[in-house]
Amino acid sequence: MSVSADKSIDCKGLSCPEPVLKTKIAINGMESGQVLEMLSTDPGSANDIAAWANRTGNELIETSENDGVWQFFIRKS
């Protein structure tokens, strides 16, 4: 499956929380419905994203990793 993303942000390299208030600062600066992708090396960031979505109301589309890169998409409610 194969999603665009409005915006980017490349979190790798950091670690919990950075990358979910990285998200979260994001995510507030965009458009009900844009998708933001977020790139992270912290295998924690898997539960971590998926639990802040949750919590947020906002939909996390598909999540992959490759050669230790998580990479998500997530949907602004």
Given for the second form:
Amino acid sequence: MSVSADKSIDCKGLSCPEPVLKTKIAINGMESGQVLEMLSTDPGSANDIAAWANRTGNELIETSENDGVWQFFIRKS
Amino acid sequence: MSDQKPKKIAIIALHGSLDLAYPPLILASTAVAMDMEAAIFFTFYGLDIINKNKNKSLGVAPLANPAAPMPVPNIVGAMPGMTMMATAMMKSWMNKANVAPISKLLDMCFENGVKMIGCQMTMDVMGVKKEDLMDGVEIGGAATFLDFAVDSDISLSF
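Next block, the form predicted together with the partner chain, ref. the form predicted on its own:
Shown next: the complete complex, the earlier chain at its head.
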């Protein structure tokens, strides 16, 4: 499945809690149904973004990791 | 989750050392990003975290702290300059791990609506004036904090 993003943010190099905070800010500026791509090198992000999505009701469509870079696709609720 | 009453987290920040300034700010800023409401009650030495004249020079002491960035025997830790060295070491750790500095975490708390409460009674005790504290700090006492905390889902003290 290939997901196309309406917006992409780069959180590579940032540590907790910044990837989550930047994801939230980006989502706030988007329309319902739009998809955000977020890239992170923080290993905690995998669990953190899942927890954040679960709590905020946004949908984590896809998570993948390649060479230490996590890629998340999140659909705004 | 917007159809539900937001979850709330109430935090007390009692200490003014560098290591103990991180957890309240990280948890509160993350909580608001998770659609929760967050408040931090800064009391006693914790006031230093929101004190414009002091929060750029928060330190960490190696004395009686076996987990300090620079673990040294207490007799050495008590010597002049050791707190400065441990503080520099901790800042360098944090920087290397790309952890946001305290100033940035504070901005994120203020910008995203964390309720930042300065404790009036300890301000009086320690001679801290309202103008010493960052803009956006609300001044209040135990009742102000408890009014927020009474129906909080999480309550923590650092």
